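First, one chain by itself in structure tokens, the form predicted on its own.
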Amino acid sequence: MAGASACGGAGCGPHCSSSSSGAGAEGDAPAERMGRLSIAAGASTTTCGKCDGGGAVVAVSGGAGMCGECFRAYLFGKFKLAVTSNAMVRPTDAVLLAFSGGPASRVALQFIHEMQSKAIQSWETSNSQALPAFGVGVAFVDESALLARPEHESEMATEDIKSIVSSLSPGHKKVHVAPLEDVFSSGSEDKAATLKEVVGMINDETGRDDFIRCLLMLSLQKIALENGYTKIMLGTCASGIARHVLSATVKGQGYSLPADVQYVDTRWDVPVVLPLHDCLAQELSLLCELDSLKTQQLLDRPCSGINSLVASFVSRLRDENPSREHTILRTAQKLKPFSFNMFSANGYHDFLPSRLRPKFQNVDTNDTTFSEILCLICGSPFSESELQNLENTKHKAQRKIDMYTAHCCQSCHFQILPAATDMYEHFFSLLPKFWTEKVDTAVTASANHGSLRDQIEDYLLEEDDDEN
């Protein structure tokens, strides 16, 4: 699957393959499903809190009750508001949806399909046909090389996903199925063996889990770049972000945490957007039940280490109070985001509703210039101490391997890099070239800049000479 998220089966992350066994029995009548999922007899109301209609009512976060139609509108409204208010999708965009088959990615696919269908209808009925309808593609990253599962299970999962996507019309949606090991160099004799070897060199259980997530993001970026997509849409929801907030805090990733909890992330070559940012995993699973949206969990890689412990802890908090996940998310959002957590007005202004244009016109262009140094492996922005260590290494490094290690954040140093330093060279030689070549390019550019500085140094005026 496109990775497993610490969701306890809710399927809330971009790489999550956990899901309910099939969004309920498809043979159930809508009224029967509503009755099965309705608020218990002891609830304070059995009428919808939105339309005051009668009939069965489902519970949402905060204990409020809604009928099925209002519940769908409630979740779609959150999704659409996140997309429009953060300028996630332009008419000229080609959006790649990371799909695992879990409830979150399934709802994201359904909602973006509905938005695309409306855009196509508007374009067809428009006299000028000036703004085209954005395109949508679906990506599925197959992790079966790490799961030791029979090949036919992977084939069944792929066929399931293709059938789900093909059932959505209008709007053609191409399905991209990529084995996780494809991120490694084409020169590798056996990419699957390389994947297993490099993962096996990581001693820390949490580090292995996080490393695989990094490979999943790299795989999505590779698919998007090779096929001309301009955005990557993930199914990460509020529940998944809440778990990430706690796990990142435990791992000592507090400095980079604000980068991971926003709606938009442009630090990658292809920007990443999170339209389900404000939706809970339970709500998304419930919608799949109500609408009989087909999900599947044939290939499920459970999370491990700290990620697993945090998932269990948040699950207990949710059982006590369903609003705890939103509370964690709102607290983390008070942290100052990085410059790459928004789209600049350049290229977006003409496609924005008039009420949103001032939001982008008032952005200081100096603040939106991307200048962060990112970790070679996980992509986290460097803190001051990590930047200082990198600068010191540049001046005294004798080997390329020293620059590679200096371009890794402290969390990756402790959790992902091998414990024995004499294994570093072999470890970095196995990593995807997409990562190491970026460091090679940066080192070469820095060396050329230094050489140019040395060449013109004799012609520069000293301050004393300038005053005379």
Contents of the next structure:
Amino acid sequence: MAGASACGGAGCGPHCSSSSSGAGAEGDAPAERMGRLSIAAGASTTTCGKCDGGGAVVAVSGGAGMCGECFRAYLFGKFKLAVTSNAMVRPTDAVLLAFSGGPASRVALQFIHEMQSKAIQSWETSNSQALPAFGVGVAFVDESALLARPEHESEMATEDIKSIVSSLSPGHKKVHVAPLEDVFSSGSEDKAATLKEVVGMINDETGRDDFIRCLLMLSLQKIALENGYTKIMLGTCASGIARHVLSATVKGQGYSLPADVQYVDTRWDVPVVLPLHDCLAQELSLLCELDSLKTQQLLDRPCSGINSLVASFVSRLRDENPSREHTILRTAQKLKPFSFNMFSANGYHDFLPSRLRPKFQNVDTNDTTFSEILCLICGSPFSESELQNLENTKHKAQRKIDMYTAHCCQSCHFQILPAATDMYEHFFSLLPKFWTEKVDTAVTASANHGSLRDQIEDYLLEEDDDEN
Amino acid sequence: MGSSVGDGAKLQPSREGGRLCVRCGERKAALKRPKTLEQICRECFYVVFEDEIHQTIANNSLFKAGERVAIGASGGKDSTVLAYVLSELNRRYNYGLDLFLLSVDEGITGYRDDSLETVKRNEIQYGLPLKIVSYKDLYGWTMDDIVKAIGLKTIVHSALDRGAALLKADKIVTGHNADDIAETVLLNILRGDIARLSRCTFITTGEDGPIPRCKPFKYTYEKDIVIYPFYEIYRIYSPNAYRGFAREFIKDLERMRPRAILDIIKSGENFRISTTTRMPEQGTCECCGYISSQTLCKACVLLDGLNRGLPKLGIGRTKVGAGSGDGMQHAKHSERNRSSLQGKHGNLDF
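Since the one above is the form predicted on its own, can you give the form predicted together with its partner chain too?
Let's see the whole complex now, leading with the same chain.
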């Protein structure tokens, strides 16, 4: 999945940490921090090159210096373009914004709010009122159980987030705060304990980190499904994607890599969209400072293991060349995406004026039109060798455990499954049922399919029987 | 640098009650193998090291009996070990290859002297004939001459190919190891070079050209290569040159998770790159007939410039005929930009 990790001070993605950014702290001198965070290296002039306002340059992009206003418009422009050209949001959509508290998701929240406000205004002033404004909700997944933070910090963070959201009007946005452990089946058991137990069974540090990210995505899916949201919007930005490109590469996931770096991801029950896909973490941090957009990072969890190594590496590269992240992104864009990386055009909405129909495609959330097999834990599409392994297992498998194991990609197999194979049974029993049930269904379906064919095989005519 | 063992290997002093080798269970474990962290004895290490390379050669059908194979010999540890292992395996498994060492003398005073000495020693030790071709032989200019003319050192990569052709080789083998290939995968991602990215994990390249090149060490860890000759008597190699960001990153990665190097190679092999983006048009140079994506290959452009007294023609991305001011600036700029992303072997093309 498009995981996010520490981005050397800027923060991006739904659950990324940026421990060093301190964007939430009010104490630092703004001018000094702007100097540090601005991308104004090598600006050819000191006043804005885009407008006639003569404002001071705060950031540079493509050699052009921009004043605060223009910079803001430039970022919003990228956001809006991503949303409209990928038909990310339909008028009937209820969009759930994943809010981590960091600068990137803060900007995503701000921008989607502005788009919503405009849509509300248009609707109110339009005669036909044919196009309703889409709804927006905000989700925050609380990882305190794993961070061993005192409860009051968790409450403070939650209150902060609620106040940030409620300050945005018009358009009421419901805030959903869910503890991460809610992904585990309810019951009388202590979910937090289950969470800690299953994470504790993972020996590899990077594996733990990635596993938690997978749980985060599941958590968002759960919130969206239970509350009727039709899209999940992540704040994952270009910097986070660049890091993911490298970390997936070093984990041997070169085949599945394109799945996580596109604008649209419909693998999940609720499709996921990435409108900040082309914005750099530094740019987003800078905007938060310029516009005093409040962030909340008390409950950040720093990334670890290989993810942390990659983050430092990219940081060094960025220092040496600020456009490196974009280059990495461009390389990834040249890899072939999967069929689930776009919405299927399965019809249109009756109420849409015909001129707008081509823009908004229908998404049947329950219709898995793609044929790829996905890893049961991380959702990566299976490569040739993984498919081969699955086929072989299907023929030999006696136990459910073997099927579960064969439905894990090689990376999850190595870094997430417990080292001792006799622990598999217990490990899988603890995993969210959401995941293991999918495999159960798939197994039953193919078993049924198999036996059905067996039953009618004798009655099926060969094609050349017609001749006789 | 002379006799140290790679970071990841730990030599255990043999003592009573020491660990036993996990492979033979008989001899005491002498080291922890960097690639797999297995604790094995010296003899078993030789066996697995050589066996894995033989498997790579066999599984990928790298050679045919009777082929004349040039071993690109730089005097570095990779090519020294390559020369030894290949001649050993050739004997042991009857590959039927006509092996010889091929070394390129760029003609830089004081630079190659040590490594050429090493290669000469290899010739004696391994009984492999050594052929040295100089830049002067190939192009009429030594590196010193080139530097005098344009003030820049430039490596002309087709030197090895030209030398091999001169000596009627059917194939070239080079000592590029797993670390090198992993580094190249990363560098190509960082540079956005999708065409090279699609080719850089191929174990054999240039099959449609005059002389194919292959890399038997594709899956061999650099640290294993460093340890292998440890017990041999002669093992002086030239110190590693510039190590860029990417190589440091790979070292750190390896420490955290040894298999990551192979995982990078696996990713490189599995990238979903459409065949249309794969290769740029492979034509041939109008002047010398070698593979070139332009009408004139870089070597010919460079030599043409030198011969005509036009400095820096063919360096960097300067177009032929560009105005001298901007052209030079551009050339210098692209040189600088490349510096931190230089792989160990300078350029990214093998």
